[in-house]
Each structure stands twice: as structure tokens, then as C-alpha cells.
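Just one chain follows, in the form predicted alone, and it is written as C-alpha cells.
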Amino acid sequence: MLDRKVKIKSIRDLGSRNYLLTLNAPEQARLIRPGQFVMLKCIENVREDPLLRRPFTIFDVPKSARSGKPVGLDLLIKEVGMGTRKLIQLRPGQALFCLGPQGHGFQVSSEMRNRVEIACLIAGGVGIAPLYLLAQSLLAQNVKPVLFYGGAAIADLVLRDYFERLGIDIIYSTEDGSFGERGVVTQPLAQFLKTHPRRDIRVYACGPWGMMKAVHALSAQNNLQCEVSLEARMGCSLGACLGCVVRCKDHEGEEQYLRVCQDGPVMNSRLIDWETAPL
């Protein structure tokens, strides 16, 4: 984990409030894992509010076309109050300090080779955040990932096209029937589990804690393992402050609270107390 000043390289508005922010960070971009996150002042002058850093899955590392090294960092931010506002205000040569790579990602080995044929890829809005570098690993490891991605309407879709340029499988839902399959993501999954009944699946997920919820329920059902993304807020990332605890139950069913920040932000989805939502 390394703590560096680094600046902005772009901020590309997508649309509904969403933004890329792409920050020229090579030191940290080499140590980036499918799943972590960073922790992002969201103003230059550090002593101006707000004074807490914001975490972002990091969506995607941008290379070196000359050298093919890694050189960046892709985030993407939705506009949701004063810190991701005054962030994405900010200009390409400004400073940020930026804190990571931080958590543990997705699990994604060799060993997957010749124990999973198919990775099912579940989004519900900017939950796709950290699914593109994930897909990216599992295609290395010849897992076809399939991705189910799903919002209340189609400008909640973005960053759809750099799944499409992977050639992978992609089944699109949207609430108000503007794109897709009329509906939540959820219905194309669970119809796709109930057509491929097979044990090869692994299904990985990040969206609202509803939508988290029912994938657990449907993984559960079809006895496959479900790796999740949690979100919570966060105070310090160090594990101290313990403003980011999601209340799980260990393997012998005691009450356990673990911390989002060092514990996750990727768990296994049967150790969620999903009754319990982080605050």
C-alpha cells in the first residue's frame, strides 16, 4: 500500500452523474489486484473540507502503449454528495493524494483452469466497477466470463462498451425496459442457472445490497460459491476506525462483525449476515 501525490490525467463525463477519473499513478498501478480500491482526497489543499477521503474501486489500469506497463489508474464516480463533487470539479494537471492499493480483491488463480468453465459476472450500476478487471484476469486463466448487468434505465449502463470489446457474453436488463430485458438482473441470471445446471459456475457480484442479496440466495440454491463486493463508508481504510463493519457469521455460525475496508471489500457471499445492512 503506498500513500503518493498523483495527478489527473482526464475526467470523461459518461452521463447521469457518472465520471471517469483517470490518474497518472504508476508506482500503484503495478500493484493492483482484480477488486481493490483506493482511497482518494477529493480536493488538492488538504486542509480544506471535505478533510475524510473517499474509497473507489479501481475499474480498470490503463498501459503504456510503447511499453505495455502499467502507468494509471481508471475510477469510476458517481456525483453523489460534496467529496465526489468537488472532485470531479477538479482539472487534468491538478494533485490529488491518493492511498492504495487497499483490500482483498477476487479470487482468481491457475488452479480455475480446470475447475471452472464459466464465471457469471453480475452489475447492478456503477456496481460494474470492479467486474472489468476481474473479466480481464478470468479470460487469462481461459474462464469465460458471462456478464449480467442491470439498472433502473439504460444511462445507468455505462462503460458497457469496454465489456463488449472483450467479445464476452453479455445480457443487458434495465427497469424501465429502455435497454435489454424489462426488469432486474437478477430474472436473466437465475433463468440462465436453471438452463445450465452444472457445477463449473463461479458467480461474482457488486450492486445495491438488495440485488447482492438475491444473488446470494440464487448461488445458495444452486450450491455455487459467490464471491460479493461490499460497500460501505469509510473513515480511515486502516481497519481502526471500524465505521465499515458488516455483521457475518463465522463458520460455526457465531456472530462475527468484519471490516469492509481490510477484511474485504470481496467476501465470500455465505459469511453475510444479508438481514443485517452495513450502515
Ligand code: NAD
Given for the second form:
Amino acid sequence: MLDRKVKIKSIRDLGSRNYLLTLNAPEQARLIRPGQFVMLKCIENVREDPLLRRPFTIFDVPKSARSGKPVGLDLLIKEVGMGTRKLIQLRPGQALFCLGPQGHGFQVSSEMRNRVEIACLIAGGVGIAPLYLLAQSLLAQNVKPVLFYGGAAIADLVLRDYFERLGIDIIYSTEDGSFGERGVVTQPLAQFLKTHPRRDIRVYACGPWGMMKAVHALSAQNNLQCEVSLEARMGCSLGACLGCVVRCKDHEGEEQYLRVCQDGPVMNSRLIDWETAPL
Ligand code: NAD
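Next block: the form predicted together with the named molecule, after the form predicted alone:
Now the full complex is given, and it begins with the chain already shown.
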């Protein structure tokens, strides 16, 4: 894990209070695995508020056009409070502290070749953030990703073009019916699992707690392995402050608390006590 002062390359307004922040961070970019995150100090002057850094999942790792080597980090930022508001007000050329990459990402390995045919990727709103790097690494293992991408309205389905360029199957849904199927994202997933009753499917989800709980239930009903990327408020991100714990059960069903920062953010959905949402 590295702590570096990195420069902002660009901040692109995607609409609906979503932004794509690109950082020049070649050292850290080389180390990223799908599902990992970085902690950003959201301001240039370290004495200003907010004091605590904020966690952001890595959406993509831009490469040099000339050498093909990783040169930066693309982060999807939704403006939700003071930290993200100050972050998106920064300008290209300004610098901020970036700690990472951190955390356990998605499990994708060469063992999946010939064993797993389809990976269902379920994104609720800005939960799309970790799924682009995941889709690319699944394709590299010959696994076929099918993306289920849901939001309240069409404006919330940001960065669709990245996934469309991968040429994968995508099922969109919006609650207001402005794009794709009308309803929540788990409805087309349930339909898909009904019409594909197979064992060689893996499920990966990121989004609001209620969505991931519903995805877990569908995966368990269909005996499918499911990994979820959790989000929690983090104090230190180093496993010490225990500010980001989530209530889980161990293999004997005993209560345990796992740290989203160090034991996650990606966890097997069967470990989690879905009746107890993190604070
Ligand atoms: P949102 O609340 O608008 O929900 C997006 C979609 O999720 C909905 O349109 C619906 O299709 C689905 N959904 C929501 N609740 C559901 C339920 N109970 N059952 C079935 N489907 C449901 O999304 P948002 O405001 O963009 O928030 C996205 C969430 O993603 C946040 O909770 C954020 O914490 C999380 N997130 C996590 C990470 C990570 O890496 N862990 C990264 C980014 C965002």
C-alpha cells in the first residue's frame, strides 16, 4: 500500500451529481486489482476539513497510449456530502493525498476457466463503480459477464458506454421506466436465473444494502456463489478503528464482526448477517 500526493488530471461531470475523477497515479495504478479502493484526502490543504479521508472504489485504470502501461486511476464520485463536494470542486493540476490500493477485491482466477461460464454482475446506481475492472478480468478468464444495471432513472445509469464497448450482454432497468425494463434491478436478475437454471454461474453485486440483500437471497435460492462489494464509513481504513465493521456469521453460525476496510470490501454474501445493516 502506498501513500502518494497525486495530481488531478481531469474531473468529468456525468450528470445527476456523478463525476469521473482521473488521477495521475502510475505507481498505484500498477498495483490495482478489481474491487479494491483508495482513500482520498478530499482537499489539497491537509489542515482544512474534512479531516478524514474517504474511500473510493477504482472504476478503471487508464493506460498510456504509447507504452500501454497503467498511468492513472478513474474514480466514480457521487456528490453526497462535504467531502465529495470539496473533492469535485478541485481543478486539474491540483494535488491530493491518495492511500492505496487497499482491501480484498473480487475473486477471479484462472481456475474459473472452463468451470464458470457466466458471471452475473448486478449494479445498483453508483454501485457500478467496481464492476468495470471486474468485467474486464472475467473476460480475460473466458467467463461471459452479463451486466444487470439498475437506477432510479436513465440519468443515474452513468458510464454505460464503457460496458457497451466491451460487447457484453447488458440488461438495464429503471424505476421510472425511462430506460430498459421498469422496476428494480433484481427483477430481471430473478427472471434470468429462472431461465438459466445452471450451476456454472457466479454472481457479483454492488449497490444499496437492500439490493445486495435481495441478490444474496436469489443466489442462495439458486445455490450460486455470490460476492458483494460493501460500503461503510471508514475512520482509519487500516483495520484499527473498527468503524466500518459489518455483522457476520462464521462457518459455525457464530456471530463475528468483519472490517469492511481489511476483510472486505468484497465478501462472500453468505458470511453477512443481512438483517443488520452497517451504520
Ligand atoms: P439507488 O439507491 O438509487 O439504487 C439503485 C438501484 O438499486 C435501484 O434503482 C434499484 O434498481 C436497486 N435497488 C435499490 N434498493 C433495492 C432493493 N431493496 N431491492 C432490489 N433492488 C434495489 O442507488 P445510489 O443512490 O446510486 O446508491 C448506490 C449504492 O452503492 C450506495 O448505497 C453506495 O453506498 C453503494 N456503493 C458501493 C460501492 C462499493 O464499492 N462498495 C461503490 C459505490 C457505491
